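Next up is one chain by itself, shown in structure tokens, the form predicted on its own.
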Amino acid sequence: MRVPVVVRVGVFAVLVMGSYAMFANSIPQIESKPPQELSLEGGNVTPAQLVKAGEEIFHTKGTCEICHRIGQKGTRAPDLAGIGARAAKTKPGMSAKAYILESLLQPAAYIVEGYPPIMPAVDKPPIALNRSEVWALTAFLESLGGNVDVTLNDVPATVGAGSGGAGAVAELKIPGDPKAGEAVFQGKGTCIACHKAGKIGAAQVGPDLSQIAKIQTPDYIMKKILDPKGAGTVANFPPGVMPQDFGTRLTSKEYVDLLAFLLTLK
């Protein structure tokens, strides 16, 4: 009696799957465990882990290296090489960790000569680090030439309390049209003559604005357009180049549209 083709194919498939199952079951099984989460506030962290976490924050969420470099001159903000040692000598009577924490949380309290007060508080939007992240970042900065002795108790309990939890950042909604603002940037505002903004432009007369909304507050951006001299000159760029008359040159709508465009640059 001839066995139908469909039956033969089915039997063959069952035999193949059975052989694969037998082979798979012969392999020693390894229990899968989720990676242990690093708990910064639970006491389960070593200084080395803390520094490593802080270094990651420096390069990512903290956005520090957009302005700062370590061992490299010519950036918008001071070179941080050796800051762990230098911080203890900057302000009389203030330890390295106290100075670093003040610089992160109250950056306008002490301005390094030659640099304008453009740094935002890292525990507030747009950066909005939480308490653990500020602790880790401080440890990393201390490690650059100094001793790591910062503890969680050194970081005020209120730090990051208003960040919305889990790194959430409240965004300011500007009633402008970013697309129209991009046209102002390239046209009437003549911004493109000096600035680069993402894929737009290539000029380096002024600072690169490609990530300006990621590192600066809306208040600073607003003031920099209307009162560029009052907002200070970004280090390593010539002073007085940016026009001072945008407040009269641009209409209210053009200004709001331009601001809306700049706030998309993240």
Second form
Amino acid sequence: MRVPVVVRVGVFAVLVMGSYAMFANSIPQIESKPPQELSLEGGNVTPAQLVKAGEEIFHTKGTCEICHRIGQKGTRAPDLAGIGARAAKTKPGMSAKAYILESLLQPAAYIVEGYPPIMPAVDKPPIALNRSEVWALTAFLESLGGNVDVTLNDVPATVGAGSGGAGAVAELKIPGDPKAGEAVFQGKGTCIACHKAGKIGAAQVGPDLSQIAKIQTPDYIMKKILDPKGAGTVANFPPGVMPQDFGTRLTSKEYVDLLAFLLTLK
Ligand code: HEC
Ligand code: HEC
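Could you drop in the structure for the form predicted together with ligand HEC? We only have the form predicted on its own so far.
Every component of the complex follows; first up is the chain already shown.
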């Protein structure tokens, strides 16, 4: 459930509180309280405030840390240390802020070598950041080695139209039974042999799926079960290990139930 609260610049400090202790684990569990909406449009914000707000979003609502770390390699996604400097050189003729915005809004437009194209657009569900949040996040990423020069006008006005609030996109309803899907996960699907999912499982052959619905689209999850190779191998996990034949081994009811279960993992 999403509780939109328009936070004005006056109460900015609320957002900037941070508890980083929870990131001690290598696979972080992001807080699950309802995310707040940040609105900065029309407000006077200093670059320092913007960067601070962006950092907070990076660590919490953005869920970025489930895939990316700053100053640590070996995760599902590129280390973002120094991205503010690197972004200015990645695509010839493209400024740092333009590259960072493109990375956030159209991740597939440029794929960092060695990684699969699995990053979801951050202004669409499930991450669903609004325009102010994308602005702040861009400022924070620029600050990692570069100069903060992004303005609200750099962020297209259409960004975040599907991010929640009054015009929220209806959540996709999978007509499956999550309880039956959990049984498939543990039984016939043998998923548990390689994956942890919340309270069940402990295996680390494949990625921890405990928060998969928080960071991935239903589309990706559906495709990954039927065609693991085609969906792109998650970085730093072995390719070709996830069985490729679930599409023929599971009945359609088992598949839909399994999906319904996976979509509860937030
Ligand atoms: C599901 C995992 C996942 C999540 C969640 C995710 N990313 Fe990514 N991100 C990736 C992967 C994988 C790549 C590399 C492939 C590509 O270029 O799309 C990437 C690429 C990037 C890049 C380009 C990096 C470079 O070196 O050029 C930036 C910037 C970025 N992500 C920022 C973010 C931010 C900020 C968030 C949170 C709002 C986020 N990502 C959430 C997986 C993720
Ligand atoms: C023999 C081990 C194995 C089994 C069994 C297995 N997987 Fe996987 N799975 C992996 C590995 C390894 C990866 C990461 C490499 C890749 O992307 O192929 C992965 C990746 C995934 C991902 C992508 C995770 C991410 O962070 O993007 C999903 C979703 C997934 N598996 C779901 C399932 C489901 C559902 C089942 C049961 C129907 C299952 N897997 C069975 C090994 C397995």
